[in-house]
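Encoded as structure tokens, the following chain is the form predicted alone, with no partner shown.
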Amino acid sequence: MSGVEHMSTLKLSGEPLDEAQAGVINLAMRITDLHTDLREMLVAGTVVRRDETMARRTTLRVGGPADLYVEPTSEADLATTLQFARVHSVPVFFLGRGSNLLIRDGGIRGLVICLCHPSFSRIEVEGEWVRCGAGAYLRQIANAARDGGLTGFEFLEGIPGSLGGALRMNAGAMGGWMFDRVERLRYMDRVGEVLEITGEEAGARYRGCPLLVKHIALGAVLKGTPAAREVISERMTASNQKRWSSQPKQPSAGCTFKNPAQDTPAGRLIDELGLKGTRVGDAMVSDVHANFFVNLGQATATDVLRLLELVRQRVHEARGIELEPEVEIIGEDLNPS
């Protein structure tokens, strides 16, 4: 649905249209101009786009459209389009490589920015340190330090998205976070300024660093531990298979739920409940893994986050226990009330 038509449908409601509809119809009615005056100020290969599909950029493979989708080419054209969305009051998304999100079916009012420019995707190992850039794919940043002869990255080998993604979300697997491996971190704020500080000085913490919901990762510099690479090979495979043999192939943006403060993990919680091959449309809990949501082929969002309510509410009716999302969900609803 384009920005115009979420106009109509909210103008079409017959009730008075509240502060924040009023201002998601005059965003729409400044698309188009802004489309054209933002594409003009950008260089040459820069993508922007109107009404781009978010469910193709993202892994649970559902979502509405962007108003405004932009991948810039440089660092000078990511505060250009910062600068310009905070001139014009326009609401910002950085994406990721999509994993661990779920977008509504209305899709983002605004404009989402995705670093997946080779630009920012650079990945140099030196000695014990590997630089990376915010779009680099997390499966080749442990390519690169395996290939270097550095262990302590061979988690990220199955975890999907980029580094960009895994900072903002803190992102762990097998036992490692991606902050622990942490020293420096590089982000740009949203007036265009560039910054450095020290990997604890971010403030992470379980999934999630609330820096990073702000501002935008630029990139970081990673420690790693002298290994023969032999033997971080044998880690890299270990870890896959054991991924892969416990979590679904279907579609899904990871894990749904967060584990809660008792002992018993989220998956345990709904497996033990009978929750698993439960659906609500295509949406349905794996039989794999019971806190993966998959998609079998036509979900969409609202099927999702109908079958995470209800997942929420028999865990809260059998065990008093109150699941928290580890997916972050935005965007907006299809029809809204």
Ligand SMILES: Cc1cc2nc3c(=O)[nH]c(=O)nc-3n(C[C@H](O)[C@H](O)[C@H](O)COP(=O)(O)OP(=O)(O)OC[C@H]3O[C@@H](n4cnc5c(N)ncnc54)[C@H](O)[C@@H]3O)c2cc1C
Second form
Amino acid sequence: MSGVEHMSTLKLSGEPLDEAQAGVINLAMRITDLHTDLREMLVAGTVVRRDETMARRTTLRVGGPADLYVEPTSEADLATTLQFARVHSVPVFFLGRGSNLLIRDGGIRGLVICLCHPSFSRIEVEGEWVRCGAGAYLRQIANAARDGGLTGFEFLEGIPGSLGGALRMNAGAMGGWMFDRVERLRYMDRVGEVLEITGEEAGARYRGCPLLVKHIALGAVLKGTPAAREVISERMTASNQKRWSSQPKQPSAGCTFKNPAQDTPAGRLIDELGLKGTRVGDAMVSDVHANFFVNLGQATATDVLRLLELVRQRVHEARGIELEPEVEIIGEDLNPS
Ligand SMILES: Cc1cc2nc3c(=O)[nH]c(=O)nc-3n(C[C@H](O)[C@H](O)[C@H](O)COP(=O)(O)OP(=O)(O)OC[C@H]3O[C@@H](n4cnc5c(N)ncnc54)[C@H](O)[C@@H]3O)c2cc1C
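Taking the form predicted alone as the starting point, write out the structure of the form predicted in complex with the named molecule.
Full complex below, order starting with the chain above.
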């Protein structure tokens, strides 16, 4: 139920409001005001919505509404949005293509910013350099590099995220890592100032870049190595085949757990315990790859979270290993107690 629907239900009941109900009304009214004010400050083409359903924006297809949702059209627009959030103490979450997220059914309180406008998704190949915006799809970057005769980006082809998400996560596959290729990184801080640093200065590590927890990536200059296009194409086809023969086709958020420090990868641990095919509602441990949890159609975030907990417990009981989620779990429960 959205804040506005909730508010009208409460008003219609005719009973005096308790503190919690009054709080819901105040919040809903505040969001309406914030939405109106922010809308007025941004240029006409900017997407500014309230109660935007996140399930539509994640590859797992679960997640409740974000109070406010903005797709800035330019860096100036983004700076205005960040400054507005700061002045009004509104929490901000940066959304890429939603391929590493498990958003709870109650949605996100605050503002979600997504750099999916074309002005943030440009890709230019020049010599050995690929200059790209944070909103660019990784597949498009891999394709552009191949067309420009540059190798080193083949591993990005099958990762269904954006450059911004891949920088934040230091995404990796087939032995390659995002930050192996980053020469320069542009980002904006929370006061709207644009900064530029080298890839090394960003301090990325396994599955993360701490700098980008707080700041928003705007784009990067990536470095490739010249190679024949046919060779690159062959490598991309091979990595694609390998991926799709070992990965489910149903909606998922990729690998659910990080590989533990011990030798056995998370997927094998789960498989060895016979947990492939285990279901909670429409959330299921994939029978193709045990570290992928898939949505069979109507799964809720609560189903996925229960499945995650069940698998975690079984692995702990059987092997004494604490699995840590790789998927980022955010947002609120539907009925927070
Ligand atoms: C089928 C499938 C296969 C996958 N395979 C792989 C794989 O092989 N290797 C791998 O590493 N991952 C894999 N993933 C996970 C996921 O695709 C990557 O982590 C990807 O980099 C996330 O990018 P995104 O744009 O979807 O980010 P999101 O999921 O939207 O966000 C992820 C994080 O990045 C942050 N973020 C997004 N944009 C920005 C920005 N502009 N600035 C700062 N922070 C930002 C978000 O706040 C969040 O913390 C897979 C996922 C799926 C569904």
